[in-house]
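Presented below, as structure tokens, is a lone chain in the form predicted on its own.
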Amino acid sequence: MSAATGTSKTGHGDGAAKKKKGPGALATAYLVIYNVVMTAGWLVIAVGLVRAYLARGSYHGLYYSIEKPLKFFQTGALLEILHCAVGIVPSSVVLTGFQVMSRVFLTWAVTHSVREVQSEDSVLLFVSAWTVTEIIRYSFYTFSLLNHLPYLIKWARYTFFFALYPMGVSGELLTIYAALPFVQKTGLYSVTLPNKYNFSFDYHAFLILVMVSYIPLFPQLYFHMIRQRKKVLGHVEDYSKVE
């Protein structure tokens, strides 16, 4: 989701707001470089989308103009799981792993594997949401690590999700839904009996289960971000009201 799989991975850097000892100098330098590279990567995707739109005069099929960098930088997010596992980022390995893997799954096991959905408008919907989210998110982490976080970026981090989460989740669900007929027709990634392993797997049914999982998971992550927003920005907004 964008929230759960698709619109954000809230656990990766929000721990920076907590009063905990940060990573060492070497780890901090590495994390700054990583987040700068990821910010730049998603900026490349954003620029690619805009340039393709201006060249074509249409938003249809824009996925093909950013397919390679999208796969590369979204897959690069797998390192975030490692960051949590080794302890240089104080976030849950399980939560981060779920959020990262869900996006990687949608990128490779759905959009890449079912080529028929790549021209769907829903793909552009979640890609656009991911792009804006990630530019803000990685910028937030970079400046936080440098202890120079502009208020505008902090505000954007905890405000844009109101629209980007639903936008991303809608695009993800519509894309999976569009893939279902093709998966069922081709038997993609499904394993039928009989076979020597006496094992069966229905990828079509699995995708339906993935879609159903959004029902309990999306609200949890969405309201988690709302609580985080109140915690991080609440006192600033309250002060503004008093003035």
Second form
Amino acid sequence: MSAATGTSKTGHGDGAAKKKKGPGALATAYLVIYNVVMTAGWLVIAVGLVRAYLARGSYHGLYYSIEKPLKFFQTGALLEILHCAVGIVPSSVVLTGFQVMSRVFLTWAVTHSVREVQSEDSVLLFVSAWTVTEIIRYSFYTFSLLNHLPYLIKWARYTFFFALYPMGVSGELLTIYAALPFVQKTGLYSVTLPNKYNFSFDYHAFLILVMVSYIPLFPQLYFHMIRQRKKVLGHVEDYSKVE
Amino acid sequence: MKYLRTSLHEAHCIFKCKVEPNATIGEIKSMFHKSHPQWYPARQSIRLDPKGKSLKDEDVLQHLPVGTTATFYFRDLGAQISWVTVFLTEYTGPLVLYLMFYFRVSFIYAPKYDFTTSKHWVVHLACMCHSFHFMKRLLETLFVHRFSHGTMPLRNIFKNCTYYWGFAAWMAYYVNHPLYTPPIYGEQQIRLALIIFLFCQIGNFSIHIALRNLRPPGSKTRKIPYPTKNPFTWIFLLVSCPNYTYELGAWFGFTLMTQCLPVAFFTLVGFIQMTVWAKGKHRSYLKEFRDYPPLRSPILPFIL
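If the structure you just shared is the form predicted on its own, then what does the corresponding form predicted together with the partner chain look like?
And the full complex, kicking off with our chain again.
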């Protein structure tokens, strides 16, 4: 669901011009390193997927070949919330937090926690979507920070999402759906009454709620990216405004 | 004198009128409303500068930095709703909802429990406390509070009601549940909790009365609040917004009384929100009054 969102440093014209102090030299250096490392990490995952596919000859069970780097680099993205909070990245903490947490949730609270879904093809679907998205996104940030953004990367970032977003969302939803019966059977992460805290939590119901929340949220994020695309890449039809 | 409308489409709307130098912004707003009936005064934000602060209704034309011709900028604040309406709606919800759970109205718990009562006396006590709290709030809204702003944006009522009604239902569900577990330390815990709760309710009420008395009826003046003869107001020596301090204390008491995690969570969220408000209020006090007592903290003495 959080395929390629988040505001970019370049091309985000409205409102960003007000107090443009931007990151200092040290922060820029750190961010360049961070984004390079993340790009490399997701490349490792991409290569791992390809190699495993070639070795096995099937799509089945490729998750296991990249499980560790996926967990490591996806969890590492939590740092991005910190970057916003500290102010070295001009994005909203809430928006970034939401995006990263949804990825981390899928990685740990669904895929890792419910062993039975790990061999599902839907996992491969969202992992591939995430991998391509993140390689483009992190290289985009790297080049932007170095003020040398190739148009190809900018174009890719604001075009590939058309397919990657729905791919990722489908993979995520199918995976959560596949996890439901196992969560219900084992009562995973659930708390029942009575207990001394007078609290209860039904993880199965919660997962259904999460799936339902995609309905209002996904279109909003998708159309936000489309709007961003118009702004960043410009659009030939805009010239027709001069009537 | 003219108006220019600033809007997304950069349209201009020029409204010319002749006014006396001693006219107030409020009067100008009424005049503007007459020619533009869709923008009642509460929706109007009038400023000297498109990006500047809103002018107050009481501001007099001749005291503003304008010449014989004044240009103001108008901004539509969107549909407005009165504070009183919002408060009454957001507080009536919890009162009614909690009672529905207390009486175990149908479709909440398993049918065999419908319209039964809890066997734990703390549950009855909690219901009385919760209901008392919200009745107090309703009565204060009607008879005690003096609001500086008449209105707030309409969308706030949906936001606020979702918060209050949602949390009230969530808390009430567990406290009134047939499988409710009473506090670990039993009577001792409940008694202490009740004392804290009542103390803070009286304290909170005392502060509301003290704040009301700072402001003559119908006015919007702001003064530094000071301790009065009522000992519950002596906390003003240490805190800028003791109403929030007492409110936090009351909910802490209720959490202790019910030993219910959702209640603790509600208390925590309320605490965070009230701290944000208290810090803002404290900052305004410091900005407005040069002789503001330095010992005071926003919400928790010496801490926060």
